[in-house]
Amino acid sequence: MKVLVRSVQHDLYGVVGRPARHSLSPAMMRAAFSTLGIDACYLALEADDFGDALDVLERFGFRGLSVTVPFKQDAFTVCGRVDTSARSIGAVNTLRRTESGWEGRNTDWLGAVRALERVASLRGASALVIGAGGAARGVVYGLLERGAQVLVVNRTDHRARDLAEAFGCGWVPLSELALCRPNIVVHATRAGMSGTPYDFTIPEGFFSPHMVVMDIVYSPLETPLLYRAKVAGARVVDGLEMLLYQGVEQLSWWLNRPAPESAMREALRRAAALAVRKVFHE
């Protein structure tokens, strides 16, 4: 892993993934910081190794590290300290140094939860979560703290099974996901991004009108699935407002004061939109 960063005085913060150049994490951050006047730089950081990258940053002084795909699993291993709902997930995709090393937290699935909340009750709905990863498992446990009844599928069925037997939920094959009427649905794979090819089939007529349909993937903002949920009737839940809502409480989190939402949203929409139209152009 590279990292070039001049000598500065301002605290360090970073999102680190594989890949990580498309995130808008930066954006967000930065107008944060920017809005409670606070010096700070938020970088996006490419790794191929997570632990080798913990490494380099923490001798950059890093404070505070947001994570993504593929390695949240990978974070909760090096925390000294975990929250409750991190460990319960067993992912983390917040990091904060102390002196006595890394603390982490899980804000995916307040993220997930407050995302939704916004236009469905979760209390009593039934939800199928599509994955079984990292930010599958914060989702998942996101829903059953609001008392929602879930259901895991996932391409391969013993990945959905474990997940499932994990938290008490169920879970269906997915060569029986046409057979499932949902309330919610919440696609949580990395299918999608950037054009990366999806490795599972929904079924023709599976979405329909009285369903909730979110996607964790935000780039692009309309991802194929979401496409063929709204056109299906749905009411859809892009990405960005996920990425939003952890954001806050990752923000709240290093700094212990409250985040500027309002100033995080503009600018991950005007974010969103500016790479839209770069990707037009090009």
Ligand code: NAP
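If you superpose the two forms and keep the largest set of C-alpha atoms that fall within 1.5 Å, you have the rigid core. Positions refer to the first chain, counted from 1. Just so it is clear, the model here is predicted, and its values are computed rather than measured. First, how it differs from the form predicted together with this ligand.
- Relative to the superposed core, P203 shifts its CA atom by 2 Å or more between these two forms.
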Contents of the next structure:
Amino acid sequence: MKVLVRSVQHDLYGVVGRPARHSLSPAMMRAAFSTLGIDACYLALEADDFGDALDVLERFGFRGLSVTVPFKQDAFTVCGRVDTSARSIGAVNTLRRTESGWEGRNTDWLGAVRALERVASLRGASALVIGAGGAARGVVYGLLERGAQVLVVNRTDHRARDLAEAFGCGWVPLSELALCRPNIVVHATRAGMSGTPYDFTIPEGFFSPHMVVMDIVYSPLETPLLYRAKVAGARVVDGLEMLLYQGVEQLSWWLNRPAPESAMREALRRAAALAVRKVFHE
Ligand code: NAP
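If the structure you just shared is the form predicted on its own, then what does the corresponding form predicted together with this ligand look like?
Up next: the whole complex, starting with the chain shown before.
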């Protein structure tokens, strides 16, 4: 990993991933630091190997890191201390440097529940989570934490069953999706992301006006799944809201003070719109 920092006078933060250069987090975090009047630098750090990258970043004195795909499990293993949620989910997306080493947290689940809680009450709600990968684990954990009843469905049935067993919730085979009548649907697979096809079909008439439907994919902002839910009259939440709240939680943990939510939302929405325009002109 190459890091070029001429003079390290600012507090350093960044997002580490592969890829990382298209991340919207720098726009969101820089807006937050600027609103708070903090002289800090937040960089997108693309790495081949997480351990090597961390060695370099430690030497530069980085204070906090957002960790994204594919390094969330690696980040878990380097931490001297992790919180209960990160331990249950098995992944860390936020690192904070302390005198005794790196501390880790998972804020993805908080991002998901805070995005949903703006429009729905989760306690006692019946929630369907589509997906059984890393992000789905966080979403399932969060919904259960908030007292929802959770069912998992996935392209590969046995992975839905394994996830459900790990968290003590229910699951349904994909072939029985049409029988589910949830109040809340969260799509948490990579399908729909920049043209990735859906290897599952949402049955006709599945979405309804009494549902809240969140897609955690945010590129594009209105995924085909979210569009169908909106047309059916469901209340929809796009993936930028989860990204916003996981970032709000990261920043307030690093700084030990409230994060400027509306400045961060504005910067994120602006950066997402610019990213779409860039793709359109390429
Ligand atoms: P991941 O581990 O690669 O996701 C694997 C999941 O996606 C599995 O359930 C897999 O099904 C399913 N899947 C993959 N391709 C599929 C397809 N073509 N059709 C149907 N299902 C498919 O990735 P992840 O880390 O969980 O992330 C999932 C998505 O969430 C990504 O788009 C990521 O950008 C997004 N995300 C958003 C936020 C946010 O803040 N908004 C945060 C984290 C992640 P099988 O088990 O059958 O393989």
